[in-house]
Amino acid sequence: MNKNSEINTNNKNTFLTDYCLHLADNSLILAQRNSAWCGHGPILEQDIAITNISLDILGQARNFYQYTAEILNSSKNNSSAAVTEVTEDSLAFLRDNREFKNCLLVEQENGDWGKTILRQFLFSNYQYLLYLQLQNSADEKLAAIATKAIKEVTYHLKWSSEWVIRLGDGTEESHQRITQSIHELWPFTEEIFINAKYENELTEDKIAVDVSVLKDAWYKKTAAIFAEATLTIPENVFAQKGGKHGAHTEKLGYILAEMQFMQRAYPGCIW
C-alpha cells in the first residue's frame, strides 16, 4: 500500500469511527434518561414500556460500540506501537464529554412525563426514517445493524405517538405540558438533520445517510402527530446545534458523571 493510500484508508476509518460514535452516542445519552423512569412511571404498563425501549436503544449503541472497537482495534494492531485494547465499555464510559457526539436533543433533561414522551417521539421518528435508509449502506455491518433497529423503532414512534397524541389532546393541564415541552425541546431539532463533516464524507461513499434528505419526511410525520393532538409546531426558532462535533450543554457532564462513576473508580471492574 502507497503512502496516499494509506492516508485515505486512515481517513476513511477515522470518518467511520466517528459516524458510529454518533450513531452510538445518542441512542446511549437517550437510554440513559429514559432509564430514570424505571420503577417511576405514571403506572406499571407504562413504566415497564419506557423501561424497555430504554433496553432497546442500549442494545442499539452496543452494537455501534461494538463495530467502532473492532475499526480501532483492527486499526491499532496494524502500527507498530504498543495498543491498549478499545472495548465498547471503554468508549462509553471513559470518554469525556467533548468527546462525545450526540445530538442535543437526547441529552436534555426528562422534565415531566410529557416531556419525556415528546423527546422519545421527536428522536424516534427521525431515527425510524434514519434506520429505514441506512438499512441500504454500502457498509455491511452497519446495514444489519439497522435492520435489526428498524424493527425496535417502528415501536417507538408508534408508541410514543400515541402519548403525544393522547397528552396533547388530553386535559388542559396535559395540553398545556406538552405545549411547554414542545418550546423546551424544538430549538434542538434542527441539528439532527444538519450534516457533520463525518456524515457528508462518508455519503459520498454511500456509507451514511444524508440526514438533510430526511427532513421534509420528518417534519411531515411531526405535523401530523400534532394536528392530530391540537397542538401547534412553533415557527421562527433558534436552533441550536454543536452536539455533532462535541460542544454539549452542560446537562451531558451530569449524565456522565452519574453513568461513568463506577468505571472510573474502579478502573477495569467488571458485572
Given for the second form:
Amino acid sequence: MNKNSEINTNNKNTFLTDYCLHLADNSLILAQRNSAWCGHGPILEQDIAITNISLDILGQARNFYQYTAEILNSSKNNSSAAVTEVTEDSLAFLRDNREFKNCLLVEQENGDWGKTILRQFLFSNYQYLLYLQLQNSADEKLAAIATKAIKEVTYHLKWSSEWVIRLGDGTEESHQRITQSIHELWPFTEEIFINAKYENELTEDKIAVDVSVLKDAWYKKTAAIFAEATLTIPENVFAQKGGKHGAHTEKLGYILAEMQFMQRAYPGCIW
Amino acid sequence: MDKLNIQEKKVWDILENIMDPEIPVLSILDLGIVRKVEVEETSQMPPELNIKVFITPTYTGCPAMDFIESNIRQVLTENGFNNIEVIHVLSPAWTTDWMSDAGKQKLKAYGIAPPKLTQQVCLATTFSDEDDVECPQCHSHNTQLISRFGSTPCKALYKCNHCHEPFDYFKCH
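The structure above corresponds to the form predicted alone; please provide the structure of the form predicted together with its partner chain.
To see the whole picture, the full complex is given below, headed by that same chain.
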C-alpha cells in the first residue's frame, strides 16, 4: 500500500467510525432519556412500552458501538504502539461531551409524557426512513443492523404516532400541552437532515444515507399525523444545530454525568 | 455419517436442551436462535475439535443473548467440548417464521398465544387492525390488544373478552 492510499483508508475509517458513533449516540442518549420513565409511566402498560422502546434502541446503540470498536481496534493493530482496547463500554462511558455526535433532539429533557411522546415520534419518524435506506448500505454490517432494527422501529413509529394523535386530539389540556412541546422541540428537527462531514464523505460510496433526501418524506408524515391530531407545524423557527459535530446543548452534560458516574468513579467496575 | 457429522449431531442434540431464559418451555432451537453449527478438527496432533455455534438475537436489544451464550458454553463444556466459539450474527434478521411448529404448540400449552401462521408484520399505519389472536386459555377469538409492548420485547399484551383472562401474545416479527 503506498502512503497516499494508506492515508485515504485511514480517513475513510475515521469517517466510518464517526458515522457509527453518530448513529450509536443518537440511540444511546434517547434510550437513557426514555429509561428515566421506568416506574413513572402514566399507566403500567405505557411504562412498559416506553422502557421496551428504550431497550430496543439501546440494543441498536450496542451494535453500532461494537462495530466501531471492531474497526478502531483492527486499525490500531496495524500500528506498532500498544493501546488499550476500545470496547462498546469505553465508547459509551468514557467519551466526553464534545465527542458525542448525537443530534440535539434526543438530549432534550423528558418534560411531561406528551413531550417524551413527541420527541419519540419526531425521532422514530426519522429513524424509520433512515433505516429503510441504510438496509441497502454498501457496508454489510450497517445494512444488517438496520435490517434487524427497522422491524422494531416500525413499532416505535406506530405507537408514538398514535399517542401524538391521542394527545393532540384529546382534551383541551393535552392539546395545549403537546402544542407547547412542539414549540420547544421543533427548533431541533432541522439539524437531523443536514449532512455532517462524515455523512457527506460516505454517501458517495453508498455507505451512509444522504439525510437531506429524507426530509420531504419525514415532513409529509409529520404533517399527516399532526393534521389528524389537530396540531400545527410551526413556521419560521430558528434551527438549532451542532450536536452532530459535538456542540451540544447544556442538557447533555447532565445526562453524561449521571450515566457515566460509576465508570468515572470506579474505573472498570462490573456487576 | 463421518466422525465430524456425528459430533455435529451431538452438539445439536445438546443445544436442543438449552431453554430460553424468559420462556423456559422453548429451547433455543424451537425459537430459531441457533442458525448454524460448525465442527472442525484442529491440525495439531492429536487433533482437537473446534465448535462454532452461530446465534442470532430475536430482538436487537434482547438481554437474554449474553445469558444464552454463556449457557451454550457451559453446557457444551460439561459435555466434553473444549474449544467453543459462540458467534453472534445479525443477518438475515430473525423472524417468527423460524419458530418450529412444535415450539408454537409448546408456547400455547404454556399460556402464551403463538405467532400467527401467516406472517402479519407490523405496519406504521396508525390505529390499523390488530392481529386476530386466539385466547390460549378458552380459544375464543373475541380478544383485544392492551399494549403492543409486553413483559419482553417479543410479546404483546392481550386480554380475552370471553374468559376475561389477560394473556401474552408472541407477536409476529
